[in-house]
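The form predicted alone is given below as one chain in C-alpha cells.
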Amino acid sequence: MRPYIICHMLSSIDGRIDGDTLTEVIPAGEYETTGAKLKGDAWMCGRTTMQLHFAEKRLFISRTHKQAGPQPVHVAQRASSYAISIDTLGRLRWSESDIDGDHLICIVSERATTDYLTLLREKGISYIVAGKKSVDLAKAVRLLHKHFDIKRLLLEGGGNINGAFLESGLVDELSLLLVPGIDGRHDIPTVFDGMKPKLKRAARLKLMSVLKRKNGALWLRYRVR
C-alpha cells in the first residue's frame, strides 16, 4: 500500500519551471489554489526546492561523519497534513518542525549521519531512512502510508525528483498548470528531468480534464498509464 501520488506543477508553454520568470503571466496564488482542489493530505519536494524556499540557507555539516545505516521510522507527531522533504544525505537545516502548519517529515538515505538524525529528533521533526546509497522512493512512500496514514500525496518537486518518481512507476496522475508564457532559456529545469537516456519512449498519459484558469492559463490533468 502506498499513497495515490499526483505530480502537481506549474510550467511555461515550453515546459520550464523557473517560477520567478512566470510571475507576470500568472495571478499570485493560482498554483496554490489549483493544488488545494486536489485535496492532498501531504506535499513533497526535493532538497533543492526545499532549500530554495523553505529550509535554512546554511547546510548541516556533520561532526561525527558516522552514517546512520538502517533506522526505524521516527514519528515525532501525527498531523492532518504533512510537508515532506527528500534529502538523500541529510543536509538541510530546519528552524521549525512544520512548514505553514504542515508537520515536517524528512526522508533520507542510510548515508545520512547519526548526528543529523539527532538534530531532527531535537527539533521535533519526523523522519524516514530508506535506501542505502540513495533514497528508495518506493519504500519511502509505503512507509509514509503505513506510519503516517498518508493517502493522497502531491509531488511538487524539481524536474529530477519528479523524473525519479515517474521512472519508478510512482506517479499516478499529472496536474499541470500551463501558463501563457515562454521561457526559452537553455539549461532551465523542466517538469520532468534527469531520466535515463535509454528510456526512448514517452510515458503514456490519458487526459482527464482541461480547465481554463485566470489570465489564460490551462489546468491539465492526466492519468499516467
Ligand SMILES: NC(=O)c1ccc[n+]([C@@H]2O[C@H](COP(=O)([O-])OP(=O)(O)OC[C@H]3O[C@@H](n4cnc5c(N)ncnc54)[C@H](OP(=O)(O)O)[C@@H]3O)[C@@H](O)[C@H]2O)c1
Given for the second form:
Amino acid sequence: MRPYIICHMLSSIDGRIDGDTLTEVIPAGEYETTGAKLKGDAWMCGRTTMQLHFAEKRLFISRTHKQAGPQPVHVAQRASSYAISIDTLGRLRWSESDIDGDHLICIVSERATTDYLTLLREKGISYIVAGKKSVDLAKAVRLLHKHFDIKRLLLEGGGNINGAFLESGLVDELSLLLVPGIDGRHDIPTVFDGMKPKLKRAARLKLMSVLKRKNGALWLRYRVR
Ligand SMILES: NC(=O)c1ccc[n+]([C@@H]2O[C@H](COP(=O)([O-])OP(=O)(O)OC[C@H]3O[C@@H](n4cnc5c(N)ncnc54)[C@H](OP(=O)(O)O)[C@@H]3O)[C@@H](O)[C@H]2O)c1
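Having seen the form predicted alone, can you show the form predicted in complex with the ligand?
Below is the whole assembly, all chains and molecules, this chain first.
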C-alpha cells in the first residue's frame, strides 16, 4: 500500500522549470491554485528545491559523523497536511517543524547522521530513514502511507526527484501547468531529469484532461501507463 502519486509541475513550452523565469508569464499563485484542486494530503520536493525555496540557507554539518543506520520511523505529530523533503545525507536545516502549516517529514537514507536525527527530534520534525546508500523511494512512500496515512501525494519537483520517482514506477499521474513561454537555456532543469541514458524510450502517458487557464496557460493531466 502506498499513496496515489501525482507529479504536479509548472513548465515552459520547452519543458524547463526555472520558477523565476516562468513567473514572468503566469499570474502569481496560479501553480498553487491549480495544485490545490488536486486535493493532496501531502506535497514533496527534492533536496535541491527544498534548499532553494524552503530550508535555511546554511547546511547542517555533523559533529560526530556517525551514520544512523536503520532507524524506526519517528512520528513527531500527525496532521491534516504534510510537507516532505527527500534529503539523502540529512543536510537541510529547518527553523520550524512545519512549512506554512504543513507538518514537516524528512526522508533520509541510513547515511544521515545520528546528531542530525537528534536535531530533527528536538525540533519536533518527523522523519523516515529508508535506504542504505540512497533513499529507497518505494519503501519511503509505503511508510508514509502506513505511519502518516498519506493517501494522495503531490510530487512537486524538481526534475531529478521527479525522474527518480518515474524510473521507480512511482508516478501515477502527471499534472502539468504549461505556460506560454519559452526558456531555451541550456542546463536548466526540466520536468523529468537524470534518468538513465540507456532507457531510450518515452514513458507512455494517457491524456485525462486539458483545461485552458489564465493568461493562455494549459493545465494538462495525464495518467502514467
Ligand atoms: N516549475 C516547477 O514546478 C518547479 C517545482 C520544483 C522545483 N523547481 C525547480 O527545480 C530546480 C531543482 O531541480 P533539481 O532537479 O536540480 O533538484 P531536486 O529534484 O529538487 O533535488 C534533487 C536532489 O534530491 C536528492 N535526492 C534524494 N534521494 C534522491 C533520489 N532517490 N533520486 C534523486 N534525487 C534524490 C538528491 O540530493 P542529495 O543526494 O543531496 O539528497 C538530488 O540531488 C530548481 O530550479 C527549482 O526551482 C521547479
